[in-house]
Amino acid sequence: MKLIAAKMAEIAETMRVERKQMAKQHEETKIGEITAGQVLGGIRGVPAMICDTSTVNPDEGLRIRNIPILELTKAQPEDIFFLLCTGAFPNDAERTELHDMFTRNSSVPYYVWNVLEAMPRDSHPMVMLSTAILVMERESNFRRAYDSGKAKDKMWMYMLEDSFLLLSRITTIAAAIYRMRFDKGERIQPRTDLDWGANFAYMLGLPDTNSRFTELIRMYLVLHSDHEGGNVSAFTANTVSSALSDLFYSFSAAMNGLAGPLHGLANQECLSFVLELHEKFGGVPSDEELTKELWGLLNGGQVIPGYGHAVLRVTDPRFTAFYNFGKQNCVDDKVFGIVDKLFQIAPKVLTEHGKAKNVWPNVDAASGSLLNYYGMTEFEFYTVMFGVSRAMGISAQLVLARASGAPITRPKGLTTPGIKKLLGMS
């Protein structure tokens, strides 16, 4: 790890002293107004917190350390990690050793597997893989480090560590979980020819005979690494390590809250939307069908799954990404037809019903269908792949927090009968 945590300790010294200066600086400046309706609407859109590692402009969508998700669609998982942590890609001897210390670390304690094999077949995929991770948190060196009196300055190493830790293993557990869970056989061990992303592939066991799944693979691991820090996963990832718990139980938290409806289920709801519509007119829909389809939906007071998103105003790039996949490689699927019809005529319905802010695709309309189309049909799977992809950005973002030395996240509450005083309704 010698060359990676060289390029990090020249970052952790210049955002140090960075911050302190801003902090001194510029106390009093303010750089932003709360409105009533962002405190009663979930804070949403607050410039509350620092996110190095990307941004979500609405106008156009994901760039990591400011390169459009679009050009890094043939990137390595690996690569993207490090270029999340430093802001640069890695060069050959330093992609050597990244591949050296996930191959180095990916062999899972025992107790992981006792604890998971004892748990009840039908518990959730999520509740499995955030339970593996929790009880991993006895390998912490953040926490060994801690104990032992490093100096906080220092800390960020330890973070690195143990996300090198978390990263090399997280894609043996969750394949395994899928094997145990949707009883798949055994559990294929990883292997140390193979990339990161190709080993987790490998190791989930579907078919993959002209390697296309395991490019999807990188791909959905790339384009699901990382999404600023204000996502209900990496906000609570950052506000449990900000009390310097650490990876383990930070990252444990975050799933708990990615396994949640709001966040991480969408694409597994999309996928069930275009089933539906696949089962309801046996195969893909005509204009008209679907025409009349989508507009029961809204009429009804439904929404289109798939389309709109919280923050973005145009068609996000990721599902731009997962769409060229798919009318290159899944140009007879039937289900994806369904996706590629939807692209088609969802957005003119919702243009002319006119309550929609955002009348476009969002990655999670078409990332679950070509899941499916490579024979993972199990929905209750696709969050754990979500899971195992964000724990890239989760990781960076939290070891760029220790490095910096980001204070402990504790925003003011309020009362409604305070905020109502604030509003002049008493």
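Numbering follows the first chain given and starts at 1. All values derive from a computational prediction rather than experimental measurement. Only the largest set of C-alpha atoms that superpose within 1.5 Å between the two forms is called the rigid core. Compared with the form predicted in complex with carboxymethyldethia coenzyme *A:
Relative to the superposed core, G185 undergoes a Cα shift smaller than 2 Å between the two forms. Annotation for Q302: C-alpha shift of 2 angstroms or more between the two forms, rigid core superposed. Comparing the forms between the two forms, the C-alpha position of S54 differs by less than 2 angstroms, with the core used for superposition.
Moving from the form predicted alone to the form predicted in complex with carboxymethyldethia coenzyme *A:
Excluded here are partners and other molecules; the one chain stands alone.
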């Protein structure tokens, strides 16, 4: 980890000094106002944390270190992790070291398998992922460093060590969960001669004669790698880690948030919905049939999965990347055909319905149909795919939080009578 640690050491020094200075000089400087709507609406849009890895502009979507995500679809996930942490792409020597760090610990200790095998057969794959990560907490370098009294300003280094431990194992664990949970046969051992994405595709064990599935997996990992700091999973991880809980505690907690239907589980729900339509109409429904079906959902108080977003107000560029991939590789597929038809119809229906602030598709609207096309039909697994990818962004965020000396998170809770008083209602 020598080269990466050296680069991070410089960054950490600058970040820590800058943060300290800003906090000292601008303790009382106002940078905005908060409305009651934001407080009552889930702390919506309140600029309340620092996140340097990526930004999400409502009118454009994700940029990783200021690079639009659509310019990164062919990048290697390992390079993206380096970019998230340092703001630059690795040089050749750093890339070699990165590859080593991503493969070094890809064998998973026996006790993780024992725990997973002891879990009830019908456990959700996300429960298995979160549990597997949490039981590895005993191996945290960060916790050991803290216990042995290491200086606070060096703790980012141990968070980085834990990040590589997590990243190198999480693909082995996720692939094994897939094979165990859906009766796919023995676990497939990791290889050290493959890149991170290719190794993950290999361990999942799905047929991949023309390497298009591997290509999809690499792109999937990149597209889901990060989405700034305020989303449920990243915010959770940042909050847990701000108490100096290590990466295993923090990331496991993040996965429990990602497992919610309004967040990461939406991709499972999305494909489940698309498959229901496929079954009901025996293929791609007509415009009229789909319009009626969507109104049925909305009138029943349900949401159209894969549409809308808490921040975005345009089509999610990550959807665009998946959609373009589908147009190139899956045009003959009826399930992708339904995704395509939904893209034509759902925004119109949501606009007419008039409630959703964003009527356009998010990342979850297309990703599942592509995994399904390549044989991963078990949609209960899709949020695990999301979680594996997000391990990059969340790890990078937590390394930077420790590098900059971010303090414990402690927003203020208001009582209902308290806010009523502030609003002049009592």
